[in-house]
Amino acid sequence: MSTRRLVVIGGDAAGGSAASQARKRQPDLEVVMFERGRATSYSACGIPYWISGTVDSEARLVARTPEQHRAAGIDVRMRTEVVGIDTDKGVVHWRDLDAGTEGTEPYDDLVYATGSVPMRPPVEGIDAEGVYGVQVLDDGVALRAELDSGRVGKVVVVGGGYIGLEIAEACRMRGLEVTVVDKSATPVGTFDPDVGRFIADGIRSEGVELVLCDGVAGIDVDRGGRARAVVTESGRELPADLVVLGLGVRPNVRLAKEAGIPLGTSGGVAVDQRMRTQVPGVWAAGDCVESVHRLSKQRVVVALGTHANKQGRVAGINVGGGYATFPGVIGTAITKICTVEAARTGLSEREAEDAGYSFVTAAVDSTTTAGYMPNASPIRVKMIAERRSGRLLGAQVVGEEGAAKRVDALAICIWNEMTVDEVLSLDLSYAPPFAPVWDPVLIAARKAFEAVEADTRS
């Protein structure tokens, strides 16, 4: 009987929890897993913090090194991309990208996890020199070392959301100049507007311009070819030694369309709970996959390490024989942008009325510890119930240090299919240091159940 051999594409998060589970189940199982870049199992999120210095070293972001994996049995091919699949002879078609070699790969089972590509626009001057993207550890390389360049005065960014805002602060603590450029009224537009502007308020406070209402018509550049200045739709023009692209990403799903592997209505691939695609044995994970909301209903591609970890891990534990399901999403996410933290969970209101929801919101001020400590800061909770039945459907968190992290007692409630009476009933933990007598939460709680009964009464 001969060995089975899995083929994973790509050694990141979801690629490398895949390889390794799967190795750990069957021993005897032959696993390859090719890689593009330079590095393996590291922290694409950890790349602003990186490049502002707060991380001192670009290892620090590598969980799980090539060598690390190869002592764990797995055959890592660096530096090779894979250009082709033939799921009818169960082969990949792979090219050195060093020293130009090419070559075929067999496989048993084979694990798609290709993750996501930055988006670009499609406009002048995006291909540039001096206009990066940031997606993965190679590129925060080389935003590095143009930062350390020492010619690098004013940077713009091109994209109001997270990844671009964590730009922005880690080019602000190095003592940039920083323009945030954003089409939407308010930054970070998966957060309701009220929200939003809070943010915007810290994020100006700490010295980094905002443009929005105001999109990129192209960028400028001067006769050496490179990046001067970023044109926007109103005709500014905004003047930048640098541009970063930080307009979101899409899924990675090239090698996989071409293969005829099938995509979802979410221009993902497609998968069941155990990270299966439609063609017999091949499985996908990561940022390349869809997945499905939990609260709305509807595929959506996350691009989440915490995600891409979990899917990861479940299509190995499959595919070493075991069983292990992945059940779904509900948008819970986390930022920080210099002095303000902003986090959310479930349903903003959009995003319930686009799912059909009826539903009442209630949102509070206060304070993140008992308001006579020195270290009170403002924090704003907002909920969105369900009308009648009072479900919680969706919460923000915005305010100063202290504030995000209270997210995640939210989600648990979210995914539980709590109601915002039980959310005000809960016990949650209280200490001046940490939190008034009433801590936002409950209070955020309490209105929202007062709005429901006031909905139910008229």
Given for the second form:
There are 2 protein chains.
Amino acid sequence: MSTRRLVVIGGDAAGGSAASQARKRQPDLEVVMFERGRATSYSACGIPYWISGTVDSEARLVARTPEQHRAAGIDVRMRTEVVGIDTDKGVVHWRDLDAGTEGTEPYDDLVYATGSVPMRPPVEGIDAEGVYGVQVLDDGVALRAELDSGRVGKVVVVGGGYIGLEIAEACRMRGLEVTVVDKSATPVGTFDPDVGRFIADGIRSEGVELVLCDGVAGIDVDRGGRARAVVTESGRELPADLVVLGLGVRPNVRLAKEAGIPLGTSGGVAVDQRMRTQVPGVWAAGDCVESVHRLSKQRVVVALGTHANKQGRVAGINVGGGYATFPGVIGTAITKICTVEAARTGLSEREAEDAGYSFVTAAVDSTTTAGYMPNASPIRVKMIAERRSGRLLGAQVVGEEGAAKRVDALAICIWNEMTVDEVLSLDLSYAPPFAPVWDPVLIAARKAFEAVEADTRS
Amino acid sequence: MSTRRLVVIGGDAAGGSAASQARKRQPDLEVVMFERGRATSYSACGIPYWISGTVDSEARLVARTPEQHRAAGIDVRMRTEVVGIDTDKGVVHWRDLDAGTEGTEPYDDLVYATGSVPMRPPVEGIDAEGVYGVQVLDDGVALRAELDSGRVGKVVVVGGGYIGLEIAEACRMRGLEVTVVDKSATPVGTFDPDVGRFIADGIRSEGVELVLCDGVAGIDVDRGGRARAVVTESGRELPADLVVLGLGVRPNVRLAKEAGIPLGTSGGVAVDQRMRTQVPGVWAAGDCVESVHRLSKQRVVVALGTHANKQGRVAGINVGGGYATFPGVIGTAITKICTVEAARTGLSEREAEDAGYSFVTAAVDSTTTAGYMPNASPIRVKMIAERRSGRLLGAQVVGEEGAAKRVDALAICIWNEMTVDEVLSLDLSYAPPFAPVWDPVLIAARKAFEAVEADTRS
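For comparison with the form predicted alone, please write out the form predicted in complex with a further copy of the same chain.
All chains and molecules follow, beginning with the one already shown.
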């Protein structure tokens, strides 16, 4: 039997995990991994913390260097972009970005892990100098070099999602004047507005200006071709030495599309539970694929390192002859903006409506420890429960230190399709330094249960 | 229809909750609540923090004063002990401890919520002056008065369980010399020894002396009848100006026994899911009852405020004509000893053995945030998984700030009978300030899954 060969396109979380797992399971598998950037297996989510100086070196964001991958037997081709896939012949075409050389590489199995690309609004000036996305580590390097140059005093962040706010905070920590522009009435639109307001208050209290209910109409550019202001749809001109795009990302599917690898309804590469695409021998994982949302039953694209790692692992195990599945997502996310911690899981009110659920909501304000402890921090837990059945559909947690990670408990309740009545009986941990005797999660469940009962009676 | 009357014995968590809930559901219900102490609805778990000075006043530990209960329509009889129950006649006999008067009170429903009593080893000198339990708020008041007197320099704590260690830390924070004596090789015997060692290291690092594998043979008493030293079974004499008993508690069932209210196999009052005893019209809740352990299927007594509150609520709702159940416990507990946080849920190794399970274990050392964040704290997650099925039977978490409360996620996995394979696919929250991209819970599940697979193959 001749040696089988796996080709992996993309050397970050999903690609790196797939390569490692496949090789681990099948030590005689030849694995070639193409990465067009300068780093492998790094934490893109960590970029804001490196920009702020919280993390002292770019290298610390790298979980596994090309050398470490090579030591594990993976043939890593850095700065080499795959420019085409021929699924009939089972080869990929590549180009070495530094040497300018090109070539082809045959595969028996292919893992497509190309990640995502930042959204760029189609407005004038968007490609000007001084406008940055923060998508790959190389973007972070470029952005930080700008900030380190000392030429930047004013930053405008376009988009108030997770990354937008995290970058805004990072720039603020460096002493810069920062404005965030967002179309919604509250930032981080994946939260319900009542929770989003806490996030808005938190970032404002650190001196970041929020321009809400307003979008970007264009970027004003100076004679040298460099951005000098963001012009909003309402006509405001926001001076900027630097513009950061934080509008989110979309799956990087260009190559897949060209190669005839089918996409799903959400625009990501369509995969089954084992991360197989609809083309034999071709697998996909990470930000470029779509996943099943376990509550809405819809296909969704969720670009998050934790999913990318899991999906890459699943693809790698399956390529390596094992059996593993990725059972879908429920929309869990968490962020820390200045002193505010916020997290969500399941469906937001709008998402629940869109999915056709009828529901009640309940929110409680409590503390992270017994109320009498000196370090008690505020925590608000909001629950969305299906009418009549009382099934927990979504939850949001916002507060200060020690608040948000508690969302995991709620994520697991949702994953197991628990009703709020069941949730309120859970045997959760209690001691004064960790919770009031009625844990905030349990109080919220009580209140949600009362709302379900009141709704059923009415 | 004449007015119905509920009598509640005990005015702390369970009794107070039962009284409030019943009255809330049935506003014309007469509710009489007897409390032999000086406080109602207080946090016994908070006593160590008041003793240390972390909490500045005893009053802050009280969730609901007698006056607040009275304002809600409950006839509270303070410092009044119920000395007998006549279930045939439906009356209780009471004695006013201050006035010395006695009387009877008829009931239609009775809630027995007498709590627990501290274990006292039957050794010489155990009843001497200067030997304290820390069970009710009045004990805390007496203990703190001793410490405030300035006469105490050396404290010996007998028993290294949760309360024992918490009191030891509190005394140490007050600058006292503190020794803890415990029969086990590691303190807090409900943790596996490998986890218990972290707790031992934590408390030793604060200067508390631990005398392990040694029990108490007697208390040496001076001529004035006051404890002056603890003598251990190995013959050591530990000088003590004050002795604190932290040997745990047993259910306070004397009255129930005398009245013929059946106890269960564990020694607590036997109740069904609705908190009904086997005597019609008599309910029970809190530290004095036994609960079903959902994993071992055995009846157990777990004295914990969170259960007492829930059980009291359930009893009260049912007395008030509603329907509620208490579905059992899974042994979740949490503690903070100096800088060490530790928590457990489900079965420990020994408990799993006793319950007849065959299992594998896995433990991982990780961090509470992404490893590159400057505030990353150590966290160890240990899992116990059933052989072959891979069902999660127990978990223990130990670490520093931000570690232990994560046990709730594991408790909910166990509650829902998840396998470690299922756990490792969970959609838990990820961002660098909150977890590594592979959450410690997920890494532990991966490792436990690998252990289950390896065991199945072998």
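Residue numbers count along the first chain shown, from 1. For clarity, a rigid core is taken as the largest C-alpha set superposing within 1.5 Å between two forms. All of these numbers come straight from a predicted model, not from anything done at the bench.
Core-superposed C-alpha of residue 59 shifting 2 Å or more between these two forms:
Superposed on the core, residue 59 moves its C-alpha less than 2 Å between these two forms.
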